[in-house]
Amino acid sequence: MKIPPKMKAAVLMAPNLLEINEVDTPLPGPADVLIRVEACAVCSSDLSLIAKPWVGQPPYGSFIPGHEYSGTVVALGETVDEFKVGDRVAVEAHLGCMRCRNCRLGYYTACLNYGKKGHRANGFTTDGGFAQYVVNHVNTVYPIPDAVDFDEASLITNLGCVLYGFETTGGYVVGDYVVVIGPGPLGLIAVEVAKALCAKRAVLVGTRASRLEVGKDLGADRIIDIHQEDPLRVVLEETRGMGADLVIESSGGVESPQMAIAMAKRMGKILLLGFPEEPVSADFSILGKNNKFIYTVRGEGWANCGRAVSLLASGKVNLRRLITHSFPLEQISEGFETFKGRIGGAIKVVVHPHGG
């Protein structure tokens, strides 16, 4: 495929400024393959990102944001043989250092040598997505089926970091009650895989009532509108007192976690997804008087991405109900906007550096 040597990319220029510039495209090194991006969607991240700066980040005028994307494989690296120019491809955004004690033992997304040393977070410490080109490591590489559009695909890093926060927590959830906190994309997905995974129920949590049909509609046995009713007594009285097995926080507000511990059952699990940007209350004691567990996850590790493209192939996931707006590079700035007000519904918006 011809490739260009200059391309477009959103460039963040200050906090909150995205420019759209021209910039060189990149080259694949030995390792890496070469992606003409035909997707890359927003994600929460990518608003705290641009308002302030993350760990390891690029400076100003020289990064380009965006970490969930997908396209086409348009050059190799002189090592690559795993992939062949025209192959459609999904991405994960992280590639640990491979040298730190926990990239050896599988734990990539929390590298110790973070930003440095090798280690790449596309779209966090190294360019991103929102361009029309971009670089990445073969291990961060998936391939899509035909029957996968690119804009689903996008999303498969969404679908990874759920998959991988129910990797952490056991990931059996045959017969399961589960509770999800949040129908934001990351809650609305947690729903569809805890049905995939045959848990007995699946309910929702949440404060606005459009989302909340979304999930029912992605399979969600119950809705709770909190301004409707109480999440608590719900739960309890369809779990005859004893709680829920699994809890899933994925809404990141401040009372949220408190809500998760008091819903778990004993020797329950609370699974957060989503996290406040400030401190909060939360009362620990009745963790331990309960032997209750909270567990984290910090992106899509253990290749769940991978897993994530088997899930969506089967059809048993529907990310493409989760994409409300999407919007070309030129209007990334629109694209943000509409993300973060949630303007005209809007769940997931995906830009399209190549138009359409």
Contents of the next structure:
Protein chains: 4
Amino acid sequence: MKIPPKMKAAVLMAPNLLEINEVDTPLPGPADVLIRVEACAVCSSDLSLIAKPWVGQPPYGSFIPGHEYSGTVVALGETVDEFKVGDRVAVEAHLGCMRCRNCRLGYYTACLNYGKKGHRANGFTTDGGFAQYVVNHVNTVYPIPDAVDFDEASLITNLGCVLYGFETTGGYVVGDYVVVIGPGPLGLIAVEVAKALCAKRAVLVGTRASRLEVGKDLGADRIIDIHQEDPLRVVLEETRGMGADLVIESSGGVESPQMAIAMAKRMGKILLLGFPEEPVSADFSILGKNNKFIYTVRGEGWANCGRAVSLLASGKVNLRRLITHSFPLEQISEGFETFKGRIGGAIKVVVHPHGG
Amino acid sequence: MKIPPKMKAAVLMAPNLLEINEVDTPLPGPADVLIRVEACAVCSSDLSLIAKPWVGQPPYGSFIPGHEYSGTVVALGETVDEFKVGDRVAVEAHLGCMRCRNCRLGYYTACLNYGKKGHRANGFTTDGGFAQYVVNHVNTVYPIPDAVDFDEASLITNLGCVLYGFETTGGYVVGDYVVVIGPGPLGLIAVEVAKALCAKRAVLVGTRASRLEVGKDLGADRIIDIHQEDPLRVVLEETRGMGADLVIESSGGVESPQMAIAMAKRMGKILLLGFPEEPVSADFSILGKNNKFIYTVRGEGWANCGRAVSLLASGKVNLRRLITHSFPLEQISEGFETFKGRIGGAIKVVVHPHGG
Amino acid sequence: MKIPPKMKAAVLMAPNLLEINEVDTPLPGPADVLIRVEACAVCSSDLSLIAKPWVGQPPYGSFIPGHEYSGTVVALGETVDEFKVGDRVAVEAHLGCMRCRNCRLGYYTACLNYGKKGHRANGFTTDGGFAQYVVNHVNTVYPIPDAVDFDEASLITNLGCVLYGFETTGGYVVGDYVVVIGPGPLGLIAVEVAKALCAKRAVLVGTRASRLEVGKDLGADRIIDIHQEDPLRVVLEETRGMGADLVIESSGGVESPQMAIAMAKRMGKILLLGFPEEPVSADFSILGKNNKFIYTVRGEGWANCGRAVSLLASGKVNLRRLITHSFPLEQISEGFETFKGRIGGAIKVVVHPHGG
Amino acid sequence: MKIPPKMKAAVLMAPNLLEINEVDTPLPGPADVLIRVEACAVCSSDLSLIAKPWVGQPPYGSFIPGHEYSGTVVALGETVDEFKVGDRVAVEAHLGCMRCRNCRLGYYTACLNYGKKGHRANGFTTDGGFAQYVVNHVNTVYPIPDAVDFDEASLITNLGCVLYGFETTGGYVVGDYVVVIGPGPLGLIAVEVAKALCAKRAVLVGTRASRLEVGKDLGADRIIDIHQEDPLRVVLEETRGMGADLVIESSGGVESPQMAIAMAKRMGKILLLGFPEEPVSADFSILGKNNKFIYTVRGEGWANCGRAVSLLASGKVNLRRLITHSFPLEQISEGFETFKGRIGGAIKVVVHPHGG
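Return the form predicted in complex with another copy of the chain of this protein as a structure block, the form predicted alone having already been given.
What follows is the entire complex, opening with the chain shown before.
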């Protein structure tokens, strides 16, 4: 496959300034593949890091964001036999250093050498997918079947992150009562995963009626609009006062952790997918005295992106419904605005570096 | 609801001699319910224990077998508020003593006081469901929704046992490669559960083409007839030589454990659902050196029958397909013969104590 | 053994009013034993419940508190063969209903039928050990060897609770860096357990120099007086900036959870043994983004009191050092005052119902 | 530190022919350290691989065996800041490829790319420690404190392997009844670890009285000479017929797995540390029906060598007692003979490449 020496990419030049520049097409290292990017989705962390650089982020003028992408393998590093040119692939963001204690034990998304010693987080500490080509280490690449299109595949990290969350809490929810707080992309996917894994009931709590309706379309057995109903009362009623087996907090709201703690049953589990910027006030007495547990996830760990591809291909979860808008690379800023302002009911916005 | 003082029941009078007698309708104890039995399925352990008594089995003339049944609650013990008269219910066989070390830790199907100190196994050590009425402790009763009929519900222990097996091995198989050896009832259900829990591929291995076809109908992605193909070769080919993530051995064949050990990947898991009567010869060197693990289940533990009801009600597994024959109580011996001889392609045979 | 029909007991007559009355000696039920109480320790929950009744507590005039006790079996219920008269025993407080979902799965300290359907918590919902005799269900009784004296044995629930906490977090800390916040009885025992289980380093954080010194005597590798040093800085220095593998919060202080969250390493664990009465303010962003987990314990679950007896008998933990004072039953109020006011450096205070 | 360009090493020239040759001192790669070897122990796998090459083993004339060694860091690869020259260190054998599925999930000793793609097993697929210098990747190196001498430190992989086994089975044995079959080095260490982790009772089963006596010295609460007593009978007597919580099979005997299965309690665990070369005959019916589990270990995984160093330094285990003989490098063949023939009661034999 012919690879041009130059490519178009969205380079972060200054706070909130993404410029479409022509830059050198990158070259894969020995254990890397070069991917022709077909779709790269906008994530809320993208909004944050273009506004104010994150730890380990390269300087203005030399950094291409974007960590949720998919594409086609076009070149292989010299040691790579896991892939071949032409493979359609999805990716994950985190490559651990593979030498710190966490990486050695399998927790590579929680690498203790963030940004150092071989660690890479494409779109965070190394160049990402808002470009026509990108380099990925083989550890971060997953083949996708023909039935999965590139737009959907660009959301694999979202699905992988939610699956990692479920695995972290035990991964077995057959017949369980699950509550999801916050109908953002991760919350909506969490509803889908809960049902795919055979939860008895997935209840979605939120404040926006339109998003809650999307949740219903995606399989929520019950939606609760906080403006209309008291979620805690509903959950206790539906569970004979026992509470939920698993509460997934994905809103990032400062009052949501307390709601999650209150809703979980004695010996129940709370999974945090959203992270409030402000300090949280919570009743640790009911948490402790009732033997409830708080789990968290960092990224799409334990190779769950591979599981995510399989789940997506099975048709049991629907990521396409979340993709409301797409833009060519040249209009990336409009894409960011659409996502940020939820213009036209935007949920996920995808950028196409090669047009279309 | 009017409960007659006498009822019809299949009493084991001598080896392989079930007689339909009129006996006293039993009375529920303080924490029991009385169930009007609508359906009771024949299990291979029934064949075994009517031929030769199991440990703890009551003497001939005073024992009603049958442990896979469903029905309607018709009377409540004095402390029971978990159920009400008229509830449609499924059951599980094991009530632990709830005072041995295993019961206290939640492993009540592995009770150390089998047949003693309050332990009951209906259809094994206490009267079972081949009768018009039966007494169950509340711990062993699960409500079923209207959408689940009694015949299907009588197979809940089978589904609960398979789910317990999955939970025991981790319970999280999204994207995994699962092999099931043996297309008996448990094996067929294991294929269904693997797919319901989002395994990437469920491969069914067996010797009988007709049963393998049933497995295909129920969701097996691939069937392997041992007479036609080498299962190990197929599995290694399909997994690039790695082997299966999980191998479930449910055939009880004496050569099957070795096949399971060989098929599991390095760090893979083997789950035993079938138990060969003869000593097994196996290569423990490849088991050990490749860090493979062997898991087992005893009954339908950890309250998985409750999960099973939810899964069945969701429509994601199909137990009805397994029920090939039904008989009124008077023809129970014909039912046993049909099941034993697989007459007419029999898979599961259900007995109806009230006719129908 | 001759059992008198009447006994002396400390009956709660009104808020903070314990009266030594002569009452009927209780009779064991079918699965109970009658214990002659030799020692009963004062716990901070005793202070709380005599001041203001807890949920499920019997009315004034009919309730004997005390849940940390030991003694000798003097009579057996009709089904009991687990013990014999003359056995020296320790106890745990919680008897689950053994029929709710939590009890069935082994989480009997988190019983969903607290105070109902057979659930008992001696000293909380049923009579306890500040009396000459007490009745215990066999599930809550553990034999102690001769080498363990009754005073030490009365603290078994404390050790069982700490062990349950360790087991809940994984139970395997060989070579780990463990921090304990709060040098109360549970915190001091946590230091001992951490070392007994081969933690590399057990660091004790507190505000009172005298208690920290006790911690040092009991095996703490490092003590940190918050008035003198910044605990977070010390922990990061000692761990090359990584943080602790496990942080145990047992102070109940409102600022301690945040300290625990900050101290835990990425992928580290936080165990809550103390429960602040006031709402806690904490940074859930660093909790979540760093994949830290919060575990809790309710009581001395999973039969850990049995493990505790073994550990105590091995001599690897020292509970005697915590027992600073003892009083005969008649002076129980002085005992409570001594414990509450930490008079004379009191850590644990033990009451002897038969004098001595 | 001055490093000579040439060094002495034991090169495998032909079956069972180790020759002391002068070869080039190796150079560390970017993430490696160069270690001056002070002690390298002989393992039974060394006997096997010098007799007949293992998979992935380099050809005769170009391979230095030895995987149990310790020494001093004398040079650093360019990216290494985890160590400094002069550090005293122990090592582990396995460096995973860190890109296969198992390595990514933390199971690097079960790497799926054995001998390929960066995987190294020093002393198996790459040069080992029967030499004056050796190269190790930083992942396989652990600092040791001054209190631990080099001879003891050379046995760290043995202790790490046993610890990995315990961790694999849950890692929490406080108060448990543990049986160890086989008083070889791993079995003796297993007894020590069981006691260090506070097992109530560690019972050692074997055939050689002298080795059993060593086990007693190292902490076994009970030794059983198979020639004198029936081990199963003893275990059942001591556990009131229940069986052992954990049985560790380290003899590699072909009849030992069946003994282990029989001895484990219902819901008990069996850990295989020894691997019979011949097929094993075992009763899978009692295994399955009693819900027993079989665990295995491959190498010293999950970074347990780091934990092992801490445990060794604490003085709670004694590896020195296992080291019965030492030889200079020149007498390595005598060392191998001594170990193989158990000459002079040999348990572990250590080789000193720099004399002494």
